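Read the single chain below, which is given as structure tokens and is the form predicted alone.
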Amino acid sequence: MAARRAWELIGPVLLVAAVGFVGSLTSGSMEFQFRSVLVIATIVVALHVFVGNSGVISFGHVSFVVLGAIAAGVATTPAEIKARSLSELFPFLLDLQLSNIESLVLAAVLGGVFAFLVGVPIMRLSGLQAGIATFAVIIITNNVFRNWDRIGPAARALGPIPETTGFLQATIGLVLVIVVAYGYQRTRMARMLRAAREDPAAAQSSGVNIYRQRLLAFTLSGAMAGLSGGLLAHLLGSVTTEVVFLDLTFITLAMLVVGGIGSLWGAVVGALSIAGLNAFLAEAEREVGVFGFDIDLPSGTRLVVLGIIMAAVLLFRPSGLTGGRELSWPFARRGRVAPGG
């Protein structure tokens, strides 16, 4: 039994080994196409966090990532730079200047506290509400950072920031993650947020505090996707408010789904397959070699492509690729039931 419940984090984690590993070995364009779907899928497991276990869903949590993003950014561009270029920054944050792994740290601290502060409100609703009331959250954290130049950018870009996720600091962000994840969803917090996703009114009556359970996982979940928004923001090395805006929102979402909302190998698998497509048919657009043969596809192919897998996976499986369940033990002769699905 311990074996069987070890192997659901180190499946995935070998998976996360394996993408980098190999993305290791290629170079120019392809290199930082394998970077980018590490700390995309670092996202999609932030948000199954908690979508997965409250079956709540949520539009706002691109609301964490632009704001660990930015902060991160802030924190690490030089103070020279930041005087040129970001003058009218608030006194303090012209004179921050942090490390990488500091910056990494004051993302994720941001993205929980405002997660907690937006949860506290929000997590009292159910439903569609709690998905529009979280949507609303994204749409006044863009304008917000698009049009106060005092704590950013504004509607320039954020740079230059220091490159430094390489693919050491994607993998180990990434199965950073993926442990407190796991971590998480064993807890008897968990296990109650998941009974009151199943039977609101069951688990309510045998004592279960639904909301302070959501806003837990709410406020786990933000931070995990501010650090995710820290590592984007030193893959790229420069972020404007329209790259963490509503394009990253729906497709981390569909990779929750299409992998299977229920479990965290659905998450992984989801992320690391449809962001690792993704990036594939991005290069193919622009013509790629792959086995000395050379792939160029009409612009907009990556977009009808993506658009068909994610609806074919919700027609003919709609709990996903994995069907919700967690990675099986490999001598066991039948599965069990991922402890979310």
Partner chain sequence: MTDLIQSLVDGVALGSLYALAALGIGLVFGVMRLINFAYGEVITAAAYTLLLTKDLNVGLRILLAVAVAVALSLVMEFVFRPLRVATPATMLITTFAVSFLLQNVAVLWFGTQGESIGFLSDLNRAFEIGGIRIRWITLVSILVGGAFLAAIAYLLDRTDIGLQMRAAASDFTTARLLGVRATRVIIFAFILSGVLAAVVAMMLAVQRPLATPTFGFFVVIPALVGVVVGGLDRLLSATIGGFVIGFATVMLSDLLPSQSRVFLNSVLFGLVIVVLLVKPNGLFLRGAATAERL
Contents of the next structure:
Amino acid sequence: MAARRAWELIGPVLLVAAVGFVGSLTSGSMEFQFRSVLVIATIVVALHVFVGNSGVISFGHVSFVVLGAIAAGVATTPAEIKARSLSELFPFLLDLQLSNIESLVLAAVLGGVFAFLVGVPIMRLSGLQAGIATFAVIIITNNVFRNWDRIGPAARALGPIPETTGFLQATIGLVLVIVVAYGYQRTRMARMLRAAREDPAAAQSSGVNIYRQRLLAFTLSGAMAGLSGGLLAHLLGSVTTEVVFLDLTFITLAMLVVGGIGSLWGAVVGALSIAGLNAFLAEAEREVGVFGFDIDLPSGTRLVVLGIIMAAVLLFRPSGLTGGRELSWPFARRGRVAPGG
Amino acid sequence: MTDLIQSLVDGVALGSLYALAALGIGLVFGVMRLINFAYGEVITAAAYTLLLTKDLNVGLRILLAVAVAVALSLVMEFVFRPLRVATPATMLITTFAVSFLLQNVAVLWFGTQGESIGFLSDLNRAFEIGGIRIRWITLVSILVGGAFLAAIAYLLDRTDIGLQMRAAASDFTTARLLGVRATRVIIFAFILSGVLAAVVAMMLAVQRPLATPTFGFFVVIPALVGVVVGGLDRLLSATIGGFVIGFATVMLSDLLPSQSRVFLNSVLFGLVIVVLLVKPNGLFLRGAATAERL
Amino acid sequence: MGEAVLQVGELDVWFGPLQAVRKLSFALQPGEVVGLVGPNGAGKSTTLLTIMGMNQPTSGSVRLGDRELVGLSPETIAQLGIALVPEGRRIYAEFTVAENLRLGTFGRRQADGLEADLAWVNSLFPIVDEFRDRPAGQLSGGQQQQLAIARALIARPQILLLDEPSLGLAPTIVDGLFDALAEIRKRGVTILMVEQRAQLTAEFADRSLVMRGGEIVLTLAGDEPLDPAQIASAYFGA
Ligand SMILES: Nc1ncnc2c1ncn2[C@@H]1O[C@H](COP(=O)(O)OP(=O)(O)OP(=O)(O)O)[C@@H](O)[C@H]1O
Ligand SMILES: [Mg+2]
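Could you switch over to the form predicted together with its partner chain, since the one displayed so far is the form predicted alone?
Following is the full complex, with the preceding chain placed first.
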């Protein structure tokens, strides 16, 4: 039983480690693609902590990612470059110099604080209303970052940011969020939140404070999203607000749904498969041999193929690749199948 | 004073445009509980049709734009059929995936640069009345918007298919038990919403004559927000919500001091959050309609 | 026995792990009035909804004449001549009374004769005409039930299914309701009515089926004297 439980954690971690290991054997642009896959998956797992447990769709998580990315970027871009190209920054931001790890911690903390502040009002809402409110958050965040040059690069690119998100950091980052997500999922609080997802009225009447539980999940998930933003900044080496906006919002949500909303395994599988496919197609567009295939796609095909595949999975397998279930212990007899609805 | 009237007129014009888009979204939501993010791409498709038919006469261009929008809308209806039994979350993300897909098809086909549509650009000329300059397209937007809203209101109120659509929107199960054909009603809603998309595309093409892959997306997003803020559960409230978003956009951008105008979206969406918190079921919806749960 | 208009055979309906209807079989003869009674959760509504095509049975058949209904959509079944007055009436509260009635016409098989049917329904339930322009939500409970039945009748059904029409109505109103049902029966409409009021139903119907746990546990012929103890034991499984 314990082994079976632990497998829900070990399975995803092993998969991630394998991806990290295989990636570290590659080189050049392929190697970069592998690292991006890991970082994107980190964002998706962060998103899962809130969406998967609460059942509420958040369009706002990329706000925390972009905050983390800009914070980590501003904190690690060399001071003399900031003084030259981002001279309008608040003086304390111009002076701020953090180490790589410190910048990641800062990104996580800011992501969590921001999520908490936003969550205090918004977590009172449910359903589509909550979805639209979180959407408003990403629009506002983007609007402010894009136009306020005292806190970030505004419409320019921020950088050069030290590219420290190598395989080790990308893999550790992802494993870390998986472990935290798993740990959280096992707590009583997360169980209450999931109960509220299934039947809000019953959960409420049995004394679950849905608002407080959602706020907690949102904050935790925001901190993780902030961290992944930091990793992203250190992966890309430069950040613009547009890179971390609507496309990323919807791609990460789609990954979550394609994998299967509700399970950690679904988040990991959805992220790795779609991000992996994306990387594969990106390489194919560059007219290079991929995994022994010589494919040459006109550029722009990548997103079309990606769109077709995402739409097809959603239409024909709406519960996602994993059906929203955790990875089950492969060596035991099949457990009781949950009754279909 | 004339400034204010000027803003009011412009606000009504943009408002009626967003109201049409909101109605297009609301009609489909009513019968299918589906928020169609990809509605923007129906508008985009109509805009590209206008672009591709540049050399034809105006009547034909209008006809073709409507035909293409309706056809794409019908294809969407067919593609979305499996969603009728899906969870709202899956519905929402799937239509987004389709929107994403179509935008990228447009990128592949036309590139991201944008091409000039050149459709009835004479309507951008203005006439003056009592010190206010009104562009013809403003007037046309208001009139066409009003006419279509009235026509659809009549259709819903007075015709059999309209009654069936209203019944389906209010209680689909009972409607089916009474013999209302689900698929027919849904198809009809998609046709109407396709027509509205073409109308929106044409009004927009005059004023923002650049056809880009996100031409419709950036109309549908505010319209969608308007729909939710106004109240999804009733077509009227959803449509008014769309109108208000358009109107508020113009008013805010005229009222804000010029250096903070870039923060228009922040102010607008900040208000959206406030409204949602105060009236989660919709600003223009009386009574306790139940909110959709995701 | 003659040719049945509706034949339900070996019907099984599951909701996830729960079986709501088990191996249910019965037949309705033309013009017959059959009561379906039983405790809460017996599977009565499920049976009606399955006949209407709202639930998919895992096995079994529902035949209208020689036509299989299982697998058809509710709207098709409605247009084949079965009308359901659903549990809780399901009136469109914000529509006018006339609009509610008009919704019933979409289940009609033939277009002609609407005038005559309308006249009949109006004579049966005068309030439907009297309050035609009022929002249906403003009607009293009894009036709403009348409207719901009128709406079903205007489809000119061969078979009328009623799910707890007397629920929540005052006794005098229930009497009026049964008078109307008697009129409908005179027209030759076959009626299957689910009711909580076993006594009243058993007296009115030609036959009553007592259902419990998804099965028919007792059949009561209308002309036999009723034995309350027998009904009680069928209800509660003593
Ligand atoms: N849509 C559904 N999903 C899941 N379970 C259902 C559904 N409809 C009915 N049930 C279950 O099936 C069983 C039979 O329900 P049904 O409504 O048919 O009972 P009933 O005899 O009509 O009872 P009542 O007198 O309370 O109306 C009940 O246990 C009920 O909970
Ligand atoms: Mg019942």
